[in-house]
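Just one chain follows, in the form predicted on its own, and it is written as structure tokens.
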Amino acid sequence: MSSAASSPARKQSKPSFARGLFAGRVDEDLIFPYPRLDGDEAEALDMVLAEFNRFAGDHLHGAEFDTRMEIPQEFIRQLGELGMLGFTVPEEYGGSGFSTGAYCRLMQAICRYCAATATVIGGHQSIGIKGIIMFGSEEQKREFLPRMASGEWIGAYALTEPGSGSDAAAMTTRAVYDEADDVWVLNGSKQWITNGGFSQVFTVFAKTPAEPGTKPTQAISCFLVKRELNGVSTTPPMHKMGIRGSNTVDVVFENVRVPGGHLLGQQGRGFKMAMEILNTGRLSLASGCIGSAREMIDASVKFALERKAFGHAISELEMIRHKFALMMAETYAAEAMVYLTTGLCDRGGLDFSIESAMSKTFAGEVLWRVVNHAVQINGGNGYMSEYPYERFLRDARINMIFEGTNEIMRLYISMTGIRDAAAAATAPSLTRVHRALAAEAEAAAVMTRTFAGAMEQTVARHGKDLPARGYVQERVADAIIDLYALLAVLSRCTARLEAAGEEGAARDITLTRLFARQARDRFERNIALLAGPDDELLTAASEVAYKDGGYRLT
């Protein structure tokens, strides 16, 4: 890998804000003003959320679903009647036609009640339907979308296999075209498929022969597979740590004859399609994390204000205050990041894949810290099943695993963005940040310049070995996640300042300033560690476990 200083940055087909950061650029037009839903959509969304909250209060029993390890089909049918299952499907195909930003706000609301319910909706709508909306032919859209939008047909996304999670190249499911009957013969299995036990339509990825004389000899294609076809079978539902009400199964395809007209998109383009579908799916996952985090904060504040110890409410204890400060600032930042990114998504014509991966990674880890603090604040109550905290803790853990583990996300963030690495000649000027945040804006500008210079040095230091340097990739990803989160917070707080003035935005300013200091401190540590002072020691310590087959010290 050559230094970007000696070769031009790779030309991008779509503008990308995050890639610009690797070259020391802050394209303020992409992040200012902070995105808002337009008036009509915001009004419609408010009505939908009000109706959902009324329904959820009577029918959404997250603790019961968790105990039963099942969400009743009647409840899922009711979600369809409410329009929850066709929220982003265009109106012409029977859906509500809401934007990604509006859909993510719906998912945020659902996760205040039950992450398992959000998982069922997301498995169907975030990724199960999305491929048809994005890549389907007109005939496919008219055949599948109306029934899927109503909930008559539930969708599932089938990519992961027992031997190939994030490594799509190891996929073994294959489809061979039978020209005589115009069908694809599909064989293989998929693992951990959400909604797989009751879905009527699977979006299935399989290897297919590439064009003769081209490399590789096998490419990945995508198919719409109906459950009713002979040879489709599923295992019993799996027992899980969390989101236990959601349905998770393995799906097996044995000589399934898929009609030729149900090839989704272009043959051989399946991997790219899979990644584009997951880009929006990761945003809805991240927004759900925000909903759960907000619920945990609200419940914990109520407890802390009421619980007395040594004659005072525990909310007065500085160790408890510290927890709430972190919970508030990080949730504020995660929310800013997610909805800045949904704004990029809804603009159209932009590459937001890195931003989506950063949002998923950051929000999932913020929720894990928030719910952990909530359990601690609530003490013994936090550990008991009669209270929601232990369920939220179990449910939160999956967010760092599914739709791409956070390790894979960090690999993607670093290795995709660093292709555009270049040293910034000067620190970019952030001219659209409100004057009340001048110090924080200056810090973000310096961080951007520092990051770009560090990326150029990293490329020069490691060259072609960089893909194997996981320590480096993790630090690069963590540094830019904090930088992007800070810029998102500055955009969000600026919008609040412009709308309400400094007095009206006092809470936003406090959280912005606290997050800015913490993000800068983490950023500086990660940049310093890029030189690798601890790498040999980390490797040696891990070898102690590997060579001994575990912990064998006496």
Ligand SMILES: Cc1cc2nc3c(=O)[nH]c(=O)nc-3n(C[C@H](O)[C@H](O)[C@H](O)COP(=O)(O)OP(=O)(O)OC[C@H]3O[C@@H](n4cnc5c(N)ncnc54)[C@H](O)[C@@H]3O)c2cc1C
Contents of the next structure:
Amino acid sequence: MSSAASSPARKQSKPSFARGLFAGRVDEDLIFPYPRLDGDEAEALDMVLAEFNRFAGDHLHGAEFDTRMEIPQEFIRQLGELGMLGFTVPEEYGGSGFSTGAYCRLMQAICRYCAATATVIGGHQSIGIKGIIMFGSEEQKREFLPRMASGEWIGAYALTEPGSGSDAAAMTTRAVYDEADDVWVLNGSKQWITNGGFSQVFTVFAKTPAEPGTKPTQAISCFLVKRELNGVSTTPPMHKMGIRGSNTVDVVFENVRVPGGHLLGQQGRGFKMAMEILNTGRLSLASGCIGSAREMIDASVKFALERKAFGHAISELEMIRHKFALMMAETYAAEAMVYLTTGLCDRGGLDFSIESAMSKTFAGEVLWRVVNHAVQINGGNGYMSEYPYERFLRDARINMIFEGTNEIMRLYISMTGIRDAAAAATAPSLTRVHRALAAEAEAAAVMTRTFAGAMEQTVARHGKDLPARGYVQERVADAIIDLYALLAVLSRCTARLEAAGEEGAARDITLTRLFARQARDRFERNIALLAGPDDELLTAASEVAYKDGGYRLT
Ligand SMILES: Cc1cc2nc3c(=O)[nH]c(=O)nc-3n(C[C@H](O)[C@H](O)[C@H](O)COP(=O)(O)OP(=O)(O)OC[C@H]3O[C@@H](n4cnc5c(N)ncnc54)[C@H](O)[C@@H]3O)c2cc1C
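Having gone through the form predicted on its own, I am curious about the other one (the form predicted together with the ligand); can you provide its structure?
Full complex below, order starting with the chain above.
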């Protein structure tokens, strides 16, 4: 039998910070003080980023990669030499051993230049290698990690199939064990696999035989499949709206004989492993969104301060100010949320899956709004390919689709958290927020209590129907996303106030105040809509389209 049985049993994760909010609890010890990289790691990261920015200035031609719809293998090899492809691989396996927090800051820096390059690195490191680091046996780690950390072997994560995307457990790829030869025989096909056209190692999820009555999610296993094996083939690269430099192909497995020793983790635990791998993948995706958003803000500010209209710099016009105000406050909040969550992740032993799903959802949608404002602020220039805005817009759109669509994120956030729903007798007291933010802290405490009470009512109102109540799931998720974002902003701004005093933190305070108001207003609206005043109308309106086969009104 294969070696999978030897991999260490996984420790049960503690409940997450966010699940406490569903019961009206704010575990301040988990979010204060605002997490920072430790001194040595921060210093090492600064050096890596300085070297990366030098390299990128000369070699990272995002617009050219976009036009060519390809990133040269030579460039990817250079990323390997720079240590970008083994950043989070433990040092004993040839990597740099950086934390998730440091890795996310690297992805943020890369996305200031090119989201396609970040997609190649993410497909390899965030999800292509991650399974081996998390679940690999010592043997597997020794065999795969050093060559993947150097970039000699590029990784890819193969879960999606033509018939199963969001509903991943409906996959049809199968693996059957051949005891005589100690191999698994793999058959099936995977769709839209990043790096699939040139990766040497695929992390593949497939159905394996299981006892009758086993849940589909417990009949999935994970395999490390080398491209060199007979029966592995890929399609030519696909043309896409954005991240055009990245490589996306379909992969076919025809009677591929996978050595027994390349079953990753325990048989039947593949679905859980697939989801746990995505928890960190979603964080690096989210931090990439922050990088692109900051780049769009910087470029647009430069234009708005110079561009004259009606005798004024357009930056002075209130409608333009309004856009910048939202871009700044939302990016500040998304950044606060992402790095609060990497802090939770790097603590170890905590379940950060809901927080990671919220970070991916919020940061992806913030970027979409920010880049859309940037295109508008730049007017015609925003639409022209000689400027970066239209490329950034096209690149940004994928963040709401891959690594779990934002609808699936909202479903996961709401349905996982609501299991802990319980009204709180009193509003939690936020004792660790700086006194300069007392009003915002009070608002967050009241929002937490309101949220917990509303969750208990929601369970009482919908009970077993909840899994089918998508309208409710959306509002629950949006309400807690705004609450978690506000708490992250309060933690970040408090740290700034403690470090620099009110004067030094004036900018943080301004953005915190604006975000707090906007988040509270959206939150209250979502809580009010939980009773479903519009739901019948929403369903009826969608039925008009379905019954008519589209928009047929004259
Ligand atoms: C450029 C690109 C790169 C990719 N790279 C990879 C990769 O490297 N590895 C990999 O495995 N996959 C990859 N994917 C696949 C990606 O993860 C899937 O496209 C994604 O999970 C969505 O699946 P789908 O496209 O089949 O959409 P569906 O699952 O068919 O969804 C269609 C729509 O229905 C919605 N929907 C579905 N179920 C629900 C529900 N229960 N409630 C509410 N709404 C719902 C979805 O949100 C979506 O809006 C990539 C895709 C792209 C486009």
